[in-house]
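Take a look at this one chain, the form predicted on its own, written out in structure tokens.
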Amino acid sequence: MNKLQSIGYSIYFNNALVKLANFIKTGEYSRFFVLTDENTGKHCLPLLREHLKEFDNYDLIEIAAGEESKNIDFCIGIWKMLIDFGADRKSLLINLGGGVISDLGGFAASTFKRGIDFVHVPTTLLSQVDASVGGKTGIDLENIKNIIGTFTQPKAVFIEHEFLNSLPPRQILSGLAEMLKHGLIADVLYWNKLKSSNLKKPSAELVYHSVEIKNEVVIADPTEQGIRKSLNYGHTIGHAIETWSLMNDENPLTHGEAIAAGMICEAKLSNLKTNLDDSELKEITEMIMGLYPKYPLNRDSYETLYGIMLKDKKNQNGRINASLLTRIGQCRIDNICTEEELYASLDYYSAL
């Protein structure tokens, strides 16, 4: 459980601040800089600057918390502060933080001075199993997300453990969504795995296993031309039921939240399109209700969310394409959904 191999670049686990500072050292760099937001910077980043005492030649850019960062007017502020300090095309930029700071991060460098070398440093449940490996950048434009970005990777990963003991109870739980769903879309076993386990506080080896999954996936295909669509199950309604609460609550749903809405969902469209067993949709059911709370959808809601879907970039000649469950631990890519399918999971969701 040390290290994993990607395209191109290593994602390492234990001790894996010490193999960051080692990464520094034999990188050459003419200096380096640390991303960060305002959450991160203060519980996480002390960690990293005892690893870092050695170096002398960083700088800090900090940026605001949150989805609502994650676009192109906070994306101009990076490139302006790489400017001001000085970074050249010999820099490094590090990515300490959740998916917003990694898509944000890794997007901002990959088009700097058309592209310095990045690393991701994930922070967060979501950032380690999800948004840290596979090499997408991303920012959100007019509330669809990550509509505009990259396919660049990293040139390695370092996934500390320790750092989820900062994170609250409902940080955990947006992260275990996305392994939930690879169990769901790739190992059966590992989904029974999770089923028993204590999911407040997910082991390192959880952890490990679920990166294993997405990085076998993303080897496969790298840029999404297939199997890699396997991915996105639960994203095509969750993204467009997480872009809904960000327009209308005040206290919106995280993505992991978002996500288990649209997994439930999805399943239920397993079983109208792909021939998933009842017996399976309700098991699925049962363990995501057990461990979100529902989300109040209603029928006045459903247009907008059809519309929001109608943007999703996974689309094909403005029709809706969802990935869906044959069976718990096996998927089905390029399924085209109509109006009346999506609206029937929506109602199988808002009546549980």
Given for the second form:
2 protein chains.
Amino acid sequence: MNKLQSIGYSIYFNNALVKLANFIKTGEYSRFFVLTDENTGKHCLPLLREHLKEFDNYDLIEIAAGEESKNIDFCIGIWKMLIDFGADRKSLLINLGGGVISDLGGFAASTFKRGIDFVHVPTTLLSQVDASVGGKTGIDLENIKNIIGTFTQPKAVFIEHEFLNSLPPRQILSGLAEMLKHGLIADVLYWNKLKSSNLKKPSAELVYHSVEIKNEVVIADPTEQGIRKSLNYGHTIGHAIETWSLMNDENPLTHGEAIAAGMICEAKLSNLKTNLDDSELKEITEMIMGLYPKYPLNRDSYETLYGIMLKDKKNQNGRINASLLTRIGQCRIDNICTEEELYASLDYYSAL
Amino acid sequence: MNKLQSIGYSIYFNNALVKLANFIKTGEYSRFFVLTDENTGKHCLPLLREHLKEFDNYDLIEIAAGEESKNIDFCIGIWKMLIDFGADRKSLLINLGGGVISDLGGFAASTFKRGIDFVHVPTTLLSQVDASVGGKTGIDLENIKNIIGTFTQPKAVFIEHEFLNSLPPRQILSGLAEMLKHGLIADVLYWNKLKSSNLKKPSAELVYHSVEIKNEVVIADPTEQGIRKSLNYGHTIGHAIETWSLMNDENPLTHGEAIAAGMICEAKLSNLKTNLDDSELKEITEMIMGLYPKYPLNRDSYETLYGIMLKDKKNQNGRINASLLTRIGQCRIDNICTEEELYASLDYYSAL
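Moving from the form predicted on its own to the form predicted in complex with another copy of the chain:
What follows is the entire complex, opening with the chain shown before.
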């Protein structure tokens, strides 16, 4: 449980920040930059700074917190700051924060001077088990999530469990949805383990196991030609619900809350299309409903949701393509879903 | 002289547009887009359209002509048009135009949905022998050329000699500078051939030979860790002069005109630092001065030029790094130049 090997880089656990300091020391970087947001600047940066005491060749870049920052304007702002600070090709960008920071910072770094090195120090449960592993960078445009981005691997990832202590319960739940997904698509034993664990603060061991599952999928298919699509389970409908909520709600859903709803809908789709047992559909539904508040959806929203799904970059030729379960622990990719089937799955969720 | 093999793709010559039509037909693309500018839309698109008669699944994206378009705003415009036209991951972008179109279109495509396929149909001599080969994409930011970009290879390049017929002499000269460079850094026989050729309209054979030289360098070092830096000969000072001219002149220098001046300065630097013979310095100077008008520079501009050079992304630790000649046909990379040496080379050019 010390580290995992990914595509040309390592994911470090256990005293990860000590390992980060070592990484910088041995990396021959001319200088480095820490990208952070208001929240992580307050709650996480002090701990990071303690481990960077011996260095004086770095600058901070702080942006506003939240998904709204994950756009081209903030990216341009980062590029300009890198220029102003005199960043050269031997510079390193350290992304300290949640998924917004790693996606945005990864994109900014992968395109600055045609690519400078970057590492992730994920500070939320969600980014520890999801965004920080896999080499996807991205920003949103015209309300479409991650529509612009690159496949670029970080040089290392440092997963520090201590950061989870400062997270509010809702942020823990947001990350937990991806952990549940990992069990559902790839590992029934892990799913069962999660069912019997204290999920208010997932242990370092559970986090490690989730990263391990995601990492194995990513290694097998880095650019999402096949099996990696299984990680999209819950996301076809979940992303649409997330976007809908961002546009309509004063206090929008977290990513995980939306994916939790999406996983229930897509469990129903799996029941309709890929032979997921009634009993397993029930098991998944009950587990998720026991953890997450129900999101109110009504039929008036379906058409808009469908329109959002059509714009999802995973689709081809205007057809909705979902990754579904054949049973708990097994996923089948490339299932074309009709509008009616999608509406039926939304009906199932709405009637709970 | 039919095609060259590059990094995972082919560069086609001789009836290249027929080969493009074949490429599209066998490529299984859901649809395609042609990126063009006002000029190529007028002078080159008609010929392309003749070869695309059998297809109806494509849309045009036209932008304003000129280096000023190579920025993030136009890139965002292209992304939005791709979204509006419903481009999916199986879409193809065809970049019809000069270096601005291939650099900008390549960057837009390489980052749209984390990368869709693109091909280049270069229509200027400069883009045929330079920008279309090598997998560099890029846009300018804050007056710094290509500061944002990716290394992404096109799926194919189609070099149609007929497009050169519509080019004004100044545009031919612009491309010619890169051809002279190819001889200077890698092939003395080619340099001698150029000296004895009609350079008002370089033959298809000369174009092919230039692409061949550039392609070999790129294959040996795709991401510019070593030998590829030789292609920067003339560009350390040339880029600075180009940027200066863009900022100060009503009718700014073309890329090639600036690089021509840069190659003379850097021949002088080579004479000072890498033992280039006096006689060869003279030969290079006379050849270039015989082709290109002299650009007036005075000492007041040197400091600004130096400041621009310092921002060049090829530098590390604030030191100017130039690729210089040891003799005609041979290049040595990684020569750190002092401010004084650079000024001496500018003095040499100014005194001609």
